[in-house]
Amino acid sequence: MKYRRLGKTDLNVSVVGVGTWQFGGDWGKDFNQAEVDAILTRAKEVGINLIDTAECYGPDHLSESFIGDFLSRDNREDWIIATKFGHHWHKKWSHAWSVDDVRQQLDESLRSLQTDYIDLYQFHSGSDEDFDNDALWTMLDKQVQAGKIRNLGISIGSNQNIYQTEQATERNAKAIQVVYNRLDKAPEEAVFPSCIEQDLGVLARVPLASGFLSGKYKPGVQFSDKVRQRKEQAAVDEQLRRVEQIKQTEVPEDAEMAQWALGWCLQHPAVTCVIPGCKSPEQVEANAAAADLDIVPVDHRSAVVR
């Protein structure tokens, strides 16, 4: 495993992390604690130290609760925990951006994660209006001073949201989370240059394009999970045709496409870490192998992996 400094923080994070949206049950599988334990145990064995989650990944902080149960039996100091705020899922899903709401979310996340502090607490895909709340950021700064939060971050909802990105340093945020993958290179235009200029860490979410870049699927596939079912079948088939073209023209014959896709993200100088989801210890191990790829960053728009 390789490690990189996360922006202006003192955190050295593994270049491959574990995304945990799937633990909430939205990706076609319900998890139990034993399955989560097996995934996180294998992650630790292969050198991964960053777990990314959120308050709304599953009802009542479900993903965080799975992680917290695991952490209660492991060494908390070995892990960098990133979670998020701004939404709530209890009986129904809703936004929650007021100062009091976010303060409550923070305390609930700390209880669910069974920890005294969160390493990276991220504004979660909110509007610019929600973002422009000085009282909210003042409260969060006080939580940093109190030790409940070590670092603030921003998970931008739009891959082209340069407004929130450019405001990061002013808001004392030290990392940006953004969708970035071989099918969606929008952050390269403005977001990444701003991150480099401000020395912000970058967490690349959806690096496998919701599984499209795994190489497993062909046009005509019918997805059963809630997330990918939202896409029109024509759009799904078109993306998969693009993937096939990429596989034929860019991916070396001896390379696994999923590992290549993660490595493709990591070769960009702005990217600190990729945070793919995973459903098994075997997927964790395969994802981690991307850190060992020999990447030639001659052109970040069409990187080659040896």
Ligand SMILES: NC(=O)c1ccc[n+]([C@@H]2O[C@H](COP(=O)([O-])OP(=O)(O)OC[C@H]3O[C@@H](n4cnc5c(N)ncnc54)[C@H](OP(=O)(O)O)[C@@H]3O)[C@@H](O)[C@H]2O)c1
Contents of the next structure:
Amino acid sequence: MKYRRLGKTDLNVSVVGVGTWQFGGDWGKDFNQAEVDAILTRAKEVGINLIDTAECYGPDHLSESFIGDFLSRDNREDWIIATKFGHHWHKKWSHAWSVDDVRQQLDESLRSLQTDYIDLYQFHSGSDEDFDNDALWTMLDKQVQAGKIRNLGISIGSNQNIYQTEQATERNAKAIQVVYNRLDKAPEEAVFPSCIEQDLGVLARVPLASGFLSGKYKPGVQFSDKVRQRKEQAAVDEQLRRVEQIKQTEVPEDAEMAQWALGWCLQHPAVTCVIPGCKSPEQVEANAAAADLDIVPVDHRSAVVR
Ligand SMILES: NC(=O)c1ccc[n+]([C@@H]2O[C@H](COP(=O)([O-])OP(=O)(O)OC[C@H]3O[C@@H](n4cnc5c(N)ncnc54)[C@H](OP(=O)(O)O)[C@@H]3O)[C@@H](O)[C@H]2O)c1
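What does the same protein look like in the form predicted together with the ligand, given that the last one was the form predicted alone?
The next block holds the full complex; its first chain is the one shown before.
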């Protein structure tokens, strides 16, 4: 595994983390504690120290609760826990951006994660209107001073949201989470240059384009999970045709495509780490190996590789 400083924080994150939206049950599989334990145990064995979760991955902080149960039997200090705020999911899912709502979510996240601090607390893809709330950021700063939050971050909803990115430093946020993968390079235009200029850490999310960049799906595929069922079939088929073309023209014959796709993201000088969502210990292990790839993607050849 390789490690990098996450922007201006003092966190040294593994370049491959574990995304845990999957633990909430939206990806066609309900998890139990033993399965989550197996995934996180393997993650630790392969040197991963970063877990990305959220207040609303599953009802009642479900993903965080699985992680918290695991952490209560492991060494909390070995992990960097990134979670998020802005939604409430008890019986039904809703946006919840008021100061009081977010304060309550923070306490519920701490309780679910069975910890007394969060390493990276991220604004969860809210609108610019939700973002422009001085009272919210003041309350969050107080929580940083109180030690409940170590660092603030912003998970931007659209990967071209330069408005929230440019204000990160002013809001005392030190990392941006953004969709970035071989099929969607939009952040390269404005978001990444701003991150480099402000020395912000970058967590590349959806780095496998929801699994499409593993190369295992073909046009016409029918998904059974909620997340991928939401996508329009014509758009899915078009993306999968592009994946096939990329496989033939860019991916070395002996490479495993999912690893290659993660390695591709990691070559951009703005990207600190990738956080692929994982459903099994085998996927964790395969994804971790991307840290050792030394690929120079076709369109990054003139970029400075760090
Ligand atoms: N707004 C936000 O802040 C936001 C939004 C989205 C995601 N996220 C975070 O980012 C993380 C990653 O995004 P994502 O999970 O949506 O998409 P992703 O990482 O691009 O894709 C994850 C899916 O790829 C497949 N996969 C993973 N490793 C694989 C491997 N080695 N070989 C083959 N298939 C593999 C798995 O599904 P199958 O095996 O079923 O194909 C897995 O569910 C999330 O878990 C979450 O933590 C944050």
